[in-house]
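First, one chain by itself in structure tokens, the form predicted alone.
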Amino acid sequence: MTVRTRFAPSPTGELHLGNARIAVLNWLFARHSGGAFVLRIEDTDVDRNLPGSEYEIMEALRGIGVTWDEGPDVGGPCGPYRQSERGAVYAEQAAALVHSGYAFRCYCSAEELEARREQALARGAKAIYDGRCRGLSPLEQQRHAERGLVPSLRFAVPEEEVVVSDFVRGRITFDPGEFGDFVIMKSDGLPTYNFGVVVDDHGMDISHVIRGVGHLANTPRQVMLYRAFGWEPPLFVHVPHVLSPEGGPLSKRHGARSLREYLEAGYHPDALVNYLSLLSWSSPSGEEILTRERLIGEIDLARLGASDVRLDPDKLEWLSGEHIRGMEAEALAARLAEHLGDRYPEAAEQRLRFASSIRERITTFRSAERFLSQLYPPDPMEWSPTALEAMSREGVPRLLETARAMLRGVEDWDGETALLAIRAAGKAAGLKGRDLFMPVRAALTGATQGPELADILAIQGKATALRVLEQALALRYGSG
């Protein structure tokens, strides 16, 4: 069997992590199996569609390196890939069900249906369709049509039980009496979700439907439709819910940032793919820091869990930092250029030194921003409380004056030669170790923690380092 998976979002908003996880799993499994990954846009809920949402979804997926083999922008042999462009396909298949007796025209108005629903609930009955239009004669249908009534199409639910075979949860049996005759085509000519999904998944040769467990309630209706058409259903794989860090539903108030927000915040794309895959699956090695190559090689549907999982923002940030530490300096320098703006140095040599100096200290690309003020200090510079404390210790004024003098004498400036001058200044001032390096770091950067001092001196350069030291002496000690 050729593996064909799909991701089918509705363009009703940005792509949040729960949906992004489904896209990642489908993409990984397709790549692992040498199959195809299809992007389909389910845009028939016109009232909820948001302009630009389709583009945002695609850009977010591209941002984490999830690309599709077939889709609305790249085409393919099974298109169109937007449901709004597949009206003729739905009409043809719906007509086939009517012809075979599996579907019928329903002329009940929305008001009538709501009134009956309320009546059923009032008497403690199930609020399902009562089937009154199922047996309409051709003459009765003609009379309704002459009154200008436009029917919807309903599926005539058979009486036999419905069995869903789910890869994660096994065999599940449903009573058909729970459903009632459900609508497959609305009176406006648009398909309902369950009908459109079945027609599309069959027409696009989807072999595996990997989706959230929230869709499990829809699956019995879809199985009935497959059975009525005489089609073989795909393998259903329903993965568990992703919950908020507190254990409740994931929402904007409880941790549900969009994928775009994570990318703009500078999370490593590979870390996002890594983390999203681990929300449902675990590597046989037990390792958690996995490249996308390893994820593609090791993904195994048999290792999908059935229990809901909580979003762990700290773990995601940690993974981002680990993936950043695995980058080559050149690649990191280029990525930082996308996030740090005009203050990021233009010289390639400085960019490489900057990337190398902070690689072990950041968890996102944007978090490198806090080191810009240390390595490229503004004029005037602000000192943190801990930096002020370090510069207030006994002997520091003499140390900084000596350091300034010795640094002026450094001709072939680089981080290592400048650091030797600092050590010599410390020896002259009778200071070493922490008592030497912390005050110098504080004076040069305004902070007591950050990149190695040699990197700071190399990146700042002679002119900037001397300027900052003179500024510190003038402002802190009234000397210069």
The other form holds:
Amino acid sequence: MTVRTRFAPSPTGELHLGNARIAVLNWLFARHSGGAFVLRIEDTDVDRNLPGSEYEIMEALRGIGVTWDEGPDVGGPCGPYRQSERGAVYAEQAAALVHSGYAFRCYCSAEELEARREQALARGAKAIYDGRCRGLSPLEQQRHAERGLVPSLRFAVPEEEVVVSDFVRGRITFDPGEFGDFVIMKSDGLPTYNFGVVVDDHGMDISHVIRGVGHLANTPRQVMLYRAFGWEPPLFVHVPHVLSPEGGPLSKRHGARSLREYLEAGYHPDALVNYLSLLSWSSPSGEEILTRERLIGEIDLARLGASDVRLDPDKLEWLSGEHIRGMEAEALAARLAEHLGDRYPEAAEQRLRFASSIRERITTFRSAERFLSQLYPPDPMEWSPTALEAMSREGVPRLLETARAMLRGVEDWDGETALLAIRAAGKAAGLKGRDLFMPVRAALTGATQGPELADILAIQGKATALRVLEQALALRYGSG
Ligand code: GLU
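Given the form predicted alone above, produce the structure of the same protein in the form predicted in complex with glutamic acid.
Let us now look at the entire complex, which starts with that chain.
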């Protein structure tokens, strides 16, 4: 069987991590199997569509390197890939169901339906469609039509047990009495979700439907439609919910950040793919830091978990740091250029140095920003309160003065030669180890933590290091 998976977002807002995980799983599985990954936009719920969100969803997917083989922008053999452009396909298939007796025209108005729903509830009965229009004669239908009523189309639910085979949850049986005859085409001519999804998954030859467990409740209706059409259903794979860290629903309303926001905050895209994949599945090796290639190689639907998972932002950040540490300095330097502003150096050599000196210390690209002011100190320099505290310790004024003198004398300035001068100054001042390096670091960078001192000295260069030391001495001790 050729594997064809799809991601079918509704353009009703940005992708949160729960939905992005579905895209990642479908994509990984298609790539693993050498199959195709299809992007389909389900935009028939016109009131909920949000302009621009189709574009944003695509941009966010591209941002994590999840690419589709067929979709609204790239086309493909089963297009169009936007449901709003597939009206003729739905009309044709709906007509086929009317013809075979599986669907009927319903002229009930929204008000009538609502009134009957309330009556049913008041009687303690199920609030499902009561089948009123199922048996309308052609003459009655004609009368309604003459009164100008536009019908919706409803599926005539057969009196048969419905069995959903789910790859994660096994066989689930549903009693047909649970479902009223449901609408497949609304009176405005647009398909309902359950109808559109079946027509399209079949029409696009989808082999595996991997989606959130929230859709499991829709699946029996979809299975009934497959049966009525005489089509083979795809393999259904319903994956558990992703919950917020507190265990509630993951939604924008509850402060969940979108995939775009994580990308803009400088999370490594590979870490996002890695993390989203681990939300559903784990590697048999037990390893957690996995490259895209390994994820594609190892993804295994049989290893999907069946219980809900909570988002763990700390773990995602940790993974981002791990993926950054796995980068070549050149690649990191290039990435940083996308996230750091004007103060990021222009020269390639300086960028490389900056990238390699901070690679071990950042968890997101954006978090490199704080090291810019350490390595490229502002003029005039500013010091953090902890730096000022470290600079005012016993013996430090003398140390800094001696260091200035020794640094002035360094001729072939590099990280090592400058560091030797600092050690010599420490010796003269009777300070070593942390007592020596901490105040020097504080004075030079304005902070008490950061890259290796040799890297700082090399990147700052002689003139800057001396300028900052002068300013430190002037600030604290009034000498020049
Ligand atoms: N448009 C649906 C959603 O965004 C897709 C559901 C499905 O994958 O079948 O939830």
